[in-house]
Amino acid sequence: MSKEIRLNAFDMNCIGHQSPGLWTHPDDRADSYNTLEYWTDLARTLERGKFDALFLADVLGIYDIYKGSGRTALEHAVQVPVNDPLMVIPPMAMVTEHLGFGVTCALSYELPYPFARRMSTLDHLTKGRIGWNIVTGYLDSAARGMGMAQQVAHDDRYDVAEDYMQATYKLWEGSWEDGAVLRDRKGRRFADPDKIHRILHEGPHFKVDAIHLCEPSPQRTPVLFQAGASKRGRDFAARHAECVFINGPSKKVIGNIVADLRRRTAEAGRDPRDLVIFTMMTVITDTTSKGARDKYQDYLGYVSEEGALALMSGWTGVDFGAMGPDEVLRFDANANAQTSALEAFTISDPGREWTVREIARHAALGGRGPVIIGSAEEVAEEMRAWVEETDVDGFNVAYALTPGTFADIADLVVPELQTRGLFKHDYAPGTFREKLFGRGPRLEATHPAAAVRWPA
């Protein structure tokens, strides 16, 4: 029997996410990003259709790559306007009690003590619902913004980012005890100050000392997610992540990277088992075949190819508009962006050879990942067949329309994977970390995080 599957819907705090273009059609409401009622309505859809959690991508800089210019990411919508993606946290949890919401933050741009509050405090207002999605950044321009020249190099973000945990971490884990809140009101004592410790961490990037502004939230440490793919990002992963990211077009560019995932994290001395592994994945569904590819033929009326050509250059730091339609894409190490989108589509599978044309045609609908359409039975049929042949544990499902494609999975796909098994009935019980992992709310003891509680 297969494993159960995980399902996370894939969404930004912009217009425009994965599909350029597609915020033209009539349906779709990404439009409306930027209202409390957007957020608060897909929240619900999701957690009808037991969705694991929401997973927020989000991006500082814009795509300006292609052409040299960020012209067509400004005039497509190409992840652009994006607004902050904790701050429709809250609501969202106020109207849902299970579902599970994923933040993507960047880490190369905002300290380690304000970050660890802003964590806890998402993490005590969701009742333990928050994971932190850990990604070191991949555009210039976010660099710039941020009065840098450049973005660190890439596999010298990650030197950044072991220092950046291991301050989180101290303070998450280390700075105040079990036992350390009293809240005796007759006793008029809130806590004990004895059991709440001073971090002092000196590392070659960032230097911490301070009690955490929190108290303890019910996971402390937020459930950890990571998008990197690339060999230092797996390497980071392995000692780290709770939860992987990845993406690529094909079953063996995928499978290639479960497999390598899951032998670095056995090397690190965790079980393999414990990483939760999602890929990205666009679904177009009705309740008849002919049906789904009716609605993938109408949705390619209003993609833009243009713009995912913007998108795939921010991501690959190659500038397709300097490249003809024909022209084969090629590895170049010296890229600077997000080596694992490169690797996907030139070194990670030799015998297959895009040219732009194809890219652009490929990203237009679906970003990265592959689009699957079909009738529902045809949809999970294929889910379960990329779960057995790449060893996956779930999907990060991407959005065609907004929230037409995430209301045909919970109503479609959903039942028919529960009919077959595949798909929970309902919730666990608990925190985010205990229904993913049906033990405790704290991360597991072979974790690098429990080095550091109180009193090691």
Second form
There are 2 protein chains.
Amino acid sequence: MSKEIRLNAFDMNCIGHQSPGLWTHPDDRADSYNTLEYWTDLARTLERGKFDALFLADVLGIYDIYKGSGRTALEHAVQVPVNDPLMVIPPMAMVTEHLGFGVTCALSYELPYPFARRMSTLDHLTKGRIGWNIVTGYLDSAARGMGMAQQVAHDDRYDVAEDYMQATYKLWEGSWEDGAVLRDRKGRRFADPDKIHRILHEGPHFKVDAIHLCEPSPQRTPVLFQAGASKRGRDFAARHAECVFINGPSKKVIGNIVADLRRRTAEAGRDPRDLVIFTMMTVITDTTSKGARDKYQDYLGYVSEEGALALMSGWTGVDFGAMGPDEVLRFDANANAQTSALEAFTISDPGREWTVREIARHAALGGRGPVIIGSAEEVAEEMRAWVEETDVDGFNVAYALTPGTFADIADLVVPELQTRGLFKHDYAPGTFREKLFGRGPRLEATHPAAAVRWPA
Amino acid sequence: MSKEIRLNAFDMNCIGHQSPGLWTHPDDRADSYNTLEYWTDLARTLERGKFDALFLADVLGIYDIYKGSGRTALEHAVQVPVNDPLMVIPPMAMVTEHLGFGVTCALSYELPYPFARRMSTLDHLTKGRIGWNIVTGYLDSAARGMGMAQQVAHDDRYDVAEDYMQATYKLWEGSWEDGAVLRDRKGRRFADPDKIHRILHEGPHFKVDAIHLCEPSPQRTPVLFQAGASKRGRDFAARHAECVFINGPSKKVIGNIVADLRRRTAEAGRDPRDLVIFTMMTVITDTTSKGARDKYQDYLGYVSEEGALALMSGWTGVDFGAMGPDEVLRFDANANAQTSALEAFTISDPGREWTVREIARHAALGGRGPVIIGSAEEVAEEMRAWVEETDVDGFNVAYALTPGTFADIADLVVPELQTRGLFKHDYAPGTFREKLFGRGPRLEATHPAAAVRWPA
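Please supply the corresponding structure for the form predicted together with a further copy of the same chain (the preceding block corresponds to the form predicted alone).
Shown next: the complete complex, the earlier chain at its head.
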């Protein structure tokens, strides 16, 4: 087949993920996020559609820039309440066999030693289907919950992240040699202690003097996701990530990001194709074009524009509540990293000016990525065009309604992609990493984690 | 019925929990601890036996006092490898309706803000069946994994714990008022922001300035377990705990501890009956006495005495590897808290001297608690005697083989207890707390957590 398109479903253990207000639609089930049934039904739907993975976002704070408080976010359930994402993975693993799980965990909030154990535990329980989306955290409200005055400065966060990665790589790859576990009932030896090593990590931010508490899991290091958009973020991705999640409004923007990421990956000494790049997309589809457009019109009646502004204010650091609805957006592209979300709006159509009201409408359904509305055939063709024109590998599909949007993709779009030779008919065997790259369950020798393997 | 006997199953996300070496027995399944099937099968077995809860121990380090290293623990899988205990709870909740879950989490290793979210998430997913065993951690090897030189001193740990409890109580009880969640689809309001409060905690060890990220779960604060044996630990339990896990070798020892705990609870302004006290017990049973004794003899062929000494050395801080097998144990009852495990051996029979070899044999099957061997009738009568003579409320049942020991209790002992009017025929409705106390899902007004409720 042609280049296989990869699909992640994009969700979060909360109610209004990327489409504020749509939880009020009668067909939406987002507000049952706090039940096991929501997650197991979702997982079954995704595996039916042969999605590669469920990608779970997370924040440990609230969106409180808009009008200087979290009131709007709370009233409209804009990514708050937000429950822990790890806890819903084992139940989903129970009802599926192949679906991967990419889970966001901010490394600012837990030390490498217990975190490495949590991930290894999940890799065991899922039989090698766990991925970790490495984030450094971006909300000051989260930092205050942890007893800090504010976030660590942006570039410093990547220094902390580099140190954190080294510590976790040592735990995952360098503590238990292959062959350390014997499970020898007759000989009454579980493990060979000569093959289990205390790791000694003395970094600038983290110290670890311990063995890894878990025996080696199928993948050892989880599949590594990253989503940093800044230059430091892209360099970090090029060095460490196996999957990258990007977003932008147009093929032109995405094509440039993809090319830049592949170039940086090659510079980091890795094969540029060892990076699987997903771009965010919201899909509204039906059996016919008209059906899809009708759905879209129906959905628009439920969006919360104020909720969208709360989200946009949180993402950008700009308080849209302090501006009038008809005020035209001004920004300085070189000002700081936080304006990148605004930049994404304007760069797609540089001549266009956006008012706050237009931003709100646009952001309320689909957030910052493109919204594709059409019949299953039209969506499949649009996906093909994005992949061909941008060299992206696939899509992180956000929902308008959940699980309805995902069911539509599974049942309508995926068969169209399969007909076109653009999508797998069956999952590949093995772990998440094996399914993604068609090689073994472990990281490649060119990856920095390989440098701390025993023997190093 | 007479006073109802409570039963917890005592397990840990590892292989050799309290019976080192028995994982090598052909009927033992402990070494499948890293699969979902082990845990869901266990949960079904426990619910079939109407166990009140599964109590999950945890450590974040290894037992490395014996002979000055962790080699013996690793070779015999003595509580290492040890996976994260939280991850196995949601799958067990999926296959059960009533079973409670008491999970050990050391408060030294995660800040209150993200930890409170993890617990609330579990309380949501289990529909109010979560309990938290509050531990401060006791292994230096765990502290070194976290980048510290050693544990915080024993009494200081309780100061840290008190501060931690206050922070989490505020998050669970004081952030979202009752009625804050509207879930009003028609009115398009998820929550009333006027009823959601930022908590401001400025303690000596922890600071939190944030709302709780989770909407109120069925129990809000999880059912609180504690297991501190020292005087500071018992005072902490008397103030905070709803369930206490104790252990000791004889009815006399346990009776004294129970009386002391109830006295301290009354002194803390709470009803002494608001403390449900479990004592550890290992049960080996069959349909006949002889069958049980044969099982015991069979099991003894698989124990690892060296593994038992590694465990005992870790618990006591005494390196038994530096002593000869026939050396007689000496200890000073007033020396320090770590000798309490040794004390437990000798106090039951003050005239008896123990050699290291005898300690090893005794500890290798059942750890520090009593081992009851007999027919189901005999075990039921022994349980009755323990409850009547010590005023304990029930048992934390350790396994010899898993899940075999638990299945034997469910299928053989529980019916005998029921016949005697000592055990429930059906679970009570509602949350774990409601099942335990026959009142509402929330903590009593006399509990310190109630003091931080909104309005305070």
